[in-house]
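Presented as structure tokens, the chain that follows is alone, the form predicted alone.
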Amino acid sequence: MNDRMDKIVALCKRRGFIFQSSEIYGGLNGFWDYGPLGVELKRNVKDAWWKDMITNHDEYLVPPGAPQTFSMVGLDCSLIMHPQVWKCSGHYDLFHDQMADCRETKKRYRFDHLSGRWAEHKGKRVFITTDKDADEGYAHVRKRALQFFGLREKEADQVVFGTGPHGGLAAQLGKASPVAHTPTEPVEKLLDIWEADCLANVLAPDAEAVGTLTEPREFNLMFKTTIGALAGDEGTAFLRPETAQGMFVNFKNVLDTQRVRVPFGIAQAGKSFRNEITPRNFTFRSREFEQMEMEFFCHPDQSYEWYKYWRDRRYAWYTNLGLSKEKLILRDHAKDELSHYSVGTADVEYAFPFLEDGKYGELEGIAHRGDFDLRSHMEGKLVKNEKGHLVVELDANGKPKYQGSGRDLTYFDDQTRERYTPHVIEPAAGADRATLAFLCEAYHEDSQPDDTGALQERVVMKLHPKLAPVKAAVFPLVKKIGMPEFALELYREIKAAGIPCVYDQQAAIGKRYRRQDEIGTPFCFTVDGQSIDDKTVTLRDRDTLEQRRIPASNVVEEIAARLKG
């Protein structure tokens, strides 16, 4: 991670946004605890999502020809579902990453995260790998090359770095020397050039000897668990790797119990679990995380218009809450990226500080899933045949590999008398990734005068007021002549209105302002001698630093108006 990201991580620990899970025991990689401020921030992110999806869901213009209003409902589904759910959805067979182990260091790597460069010295050639991001990876490869060849820094120009000709590792080993250039040029993905039986010439990221890396093998990302006292396959279940399937299997229940008509959506936010081989980049890739997903069921003929509607609307949600358009992109997937069931997918991606310039990390995917999911849970696991059609996958005996529920998950329109399997549009967002993006966007440094007039460095979190964990702070200027009593009365009035607020009377007023700036509090109210006389207080804005006096009786109304805007 770069310097800016290091500062953000340090602030999250120092001010109680995010802690390493089980830290007093050395921590557990891929798991994180949200502190007093972090839990409020993430709750605000989820609440903003829920209001956009459920509470205020139809305030936007709908696609041409679609009903002017549509229903949105919520669910809270179990973390553990029937194992057959994951077999029919494809997760049981397809939810894998490739991993490799180092026999020397006993470390495990996700194979597609390994990259590197060829390095040659006096006829000896080795492919030096790294599992670090590009910026760190270049330096790591150079340092490891010097160590491997036993050279000092001043002898670095004796090492030739390069990619070699195309054709994989075998071709590069047998035909030509690497093309000379510096290791600061992009590293190559080992997965892209790897060939069987060529790992003998690869140096693992932390190994001293070559050839210690095992060949890649599939690793299922679902966490296994056991239900009750049963042992063996009959008791095996899985923690859900996504929240989506709970909404699909409850499609009929929602239809039968709620007054909804297609088009309508089902949304939920909750925990998911993926046994990532190499979790990384703070909370960006974790083993336990929260998702905010919605399944929108619509008529097949209108599905593409609804896909564009949700794609554009979800991008706007992030910009409306403060993410810069210069750091946010809406990227449509190329055909070779699409899942086998997907008609179209777009990702909302953000330029996180831990990524190299020009690179983006996914915040949310908006997928046109067609009728894949409902059909799978009716008929059994679906695959594409040679004609590109979805058909039930058969086993060696010509029977369905995994049986569906056999339940009717079609929709009957009692007005048009048409029966069909709805198509589904799925906006799937990560609550943790969104929270991290808002933290990264909010982090600013500047210089402001302190109480003596001298410039002092200031860290300020410019969180959108709707997301800020604390909305207001109340300060008595000094602890005398009735100021604390007046300030406490105002503090209690703000709290009684349901607005998160803190009271602070310790230290100089400038220092108290800076404490609130660092946690993102947008509004501070100071009680001074004039307040006792005319019942006014000073409102100080976090971002503009503007200070103006307002009646104390108007404080709650002022905060509410600013939060609504």
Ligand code: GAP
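By rigid core we mean the largest C-alpha set that fits within 1.5 Å across both forms. Positions refer to the first chain, counted from 1. None of these values were measured; they are calculated from a predicted model. What changes on going to the form predicted together with this ligand:
- Treating the chain as two rigid parts that move between the two forms, A437 and L490 fall in the same part.
- As a two-part rigid-body motion between the two forms, the smaller part of the chain turns against the larger by 13°, taken from C-alpha fits.
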The other form holds:
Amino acid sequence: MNDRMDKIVALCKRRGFIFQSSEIYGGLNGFWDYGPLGVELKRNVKDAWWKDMITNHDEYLVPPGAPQTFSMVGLDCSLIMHPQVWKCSGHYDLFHDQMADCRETKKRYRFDHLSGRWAEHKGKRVFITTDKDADEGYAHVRKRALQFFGLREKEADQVVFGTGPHGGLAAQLGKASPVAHTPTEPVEKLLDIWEADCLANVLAPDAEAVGTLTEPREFNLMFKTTIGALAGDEGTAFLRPETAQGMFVNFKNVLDTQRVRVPFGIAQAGKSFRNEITPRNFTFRSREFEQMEMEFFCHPDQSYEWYKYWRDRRYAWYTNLGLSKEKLILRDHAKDELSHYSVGTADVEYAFPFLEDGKYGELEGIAHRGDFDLRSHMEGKLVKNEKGHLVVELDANGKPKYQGSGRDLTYFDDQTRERYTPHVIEPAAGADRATLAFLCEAYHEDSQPDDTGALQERVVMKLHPKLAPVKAAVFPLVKKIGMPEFALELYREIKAAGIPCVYDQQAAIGKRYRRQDEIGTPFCFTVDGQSIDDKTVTLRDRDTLEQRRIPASNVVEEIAARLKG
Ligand code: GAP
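Please supply the corresponding structure for the form predicted together with this ligand (the preceding block corresponds to the form predicted alone).
What follows is the entire complex, opening with the chain shown before.
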């Protein structure tokens, strides 16, 4: 991570946004706890999503030909579902990564993350790996090569770097002059050069000896658990790796119990679990995280229009809550990137500070999933045949490999008298990743004059007021002449209106403002001598630093108006 990211992580810990899980026992990699401010921030992110998707969703700008109103409803499904769900969805067979273990350091790596370069010195050829990306990866490889061969920087030109399956250039070079190397040269994936016998010449990212990496093997990302006292496969279940399947398996329940018509959406926010091989970048890739997913069921003929609708609408949600358009992109997937079921996917991606310039990390994927999911849960696990059609996967005996539910998950439109399997558009977001992006965007440093006029460094979290964990703070200027009593009364009035608020009478006023700036409190109200006389207070704005007097009786109204905007 870089300097800016280190500061954000430090602030998160210092002010109680995010802590390492089980920290007093040394922490648990890939697991995080949200502190008193973090839990409020993440709840505000999820509430903003829920309101936008369910309670306050509106229907403006619907695709041509679509109804002017449509239903959006919510669910809260169990974390453990019937194992057949994951067999039919494809997660049981397909949801894995290739991983390799290092026998020396006992570390485990995602095989597709390992990259590096052949390096040769005095006839010894080694593939030096790193699990860092691109440019930094090359610099890292070069440094490790020098270390490995026991050379100093000024002897760097004695190392020959090569590419290709068997050392490419390096293998053929013999006594040829060293290859010029620049940090812009890309490293190559271990996967591309991998052959079982070459692992003997591979230096693992954190090892000192060569040949310590095991051959790659499949590793299912679902966490296994056991239900009840049943032993063996019969009792085996999985913690859900996504919330989406809850919506598919309840499609009929929602249809039968609610007055909904296609098109309509079902949404859910909740925990998902993935046994990620290399959790990293703070909460960005965790093993336990929260998703905010919505499945939108629509007529196949309108599905592409709806896909575009949700794609654009979801991008706008992030910018409306403060992410800058310079750092946020909407990237359409290339054909070879699409999941096996998808006919179109776009990602909302953010330029997180832990990434190199020009790189983006995924916040949300908006996928056109066709009828893959409902059909899978009717018929059994689907695969694409040679004509590109989805068909039930068969076992060696010609029977469905995994049996579907056999339930009818089609939709009958009683107005057009048409029966069909709806297509699905899925905006799938991560609550932790969105929270992290809002935290990164909010972090600012500037300098402001203190009470004596001297410039003081200020850290200010410019969180959107809707997301800020604390909305208002009330300060008596000094602890006398009735100011604390007046301020406490105002504080209680704000709290009674359901607005998160703090009361602070400790330290100089400038210090109190900075304490609130650092946690992103947008509005501070100061009670001074004049307040006692004319019942006004000073409202200080976190971002503009503007201060103006308003009647104390208008404070709640003023905050509510600003939170609405
Ligand atoms: N139902 C589709 C689905 O789950 P996904 O792209 O695997 O799609 C959706 O996940 C979102 O969940 C991602 O865009 C990301 O925001 C979040 N997410 C996925 N894996 C995560 C992880 N290991 N840690 C934190 N968030 C994760």
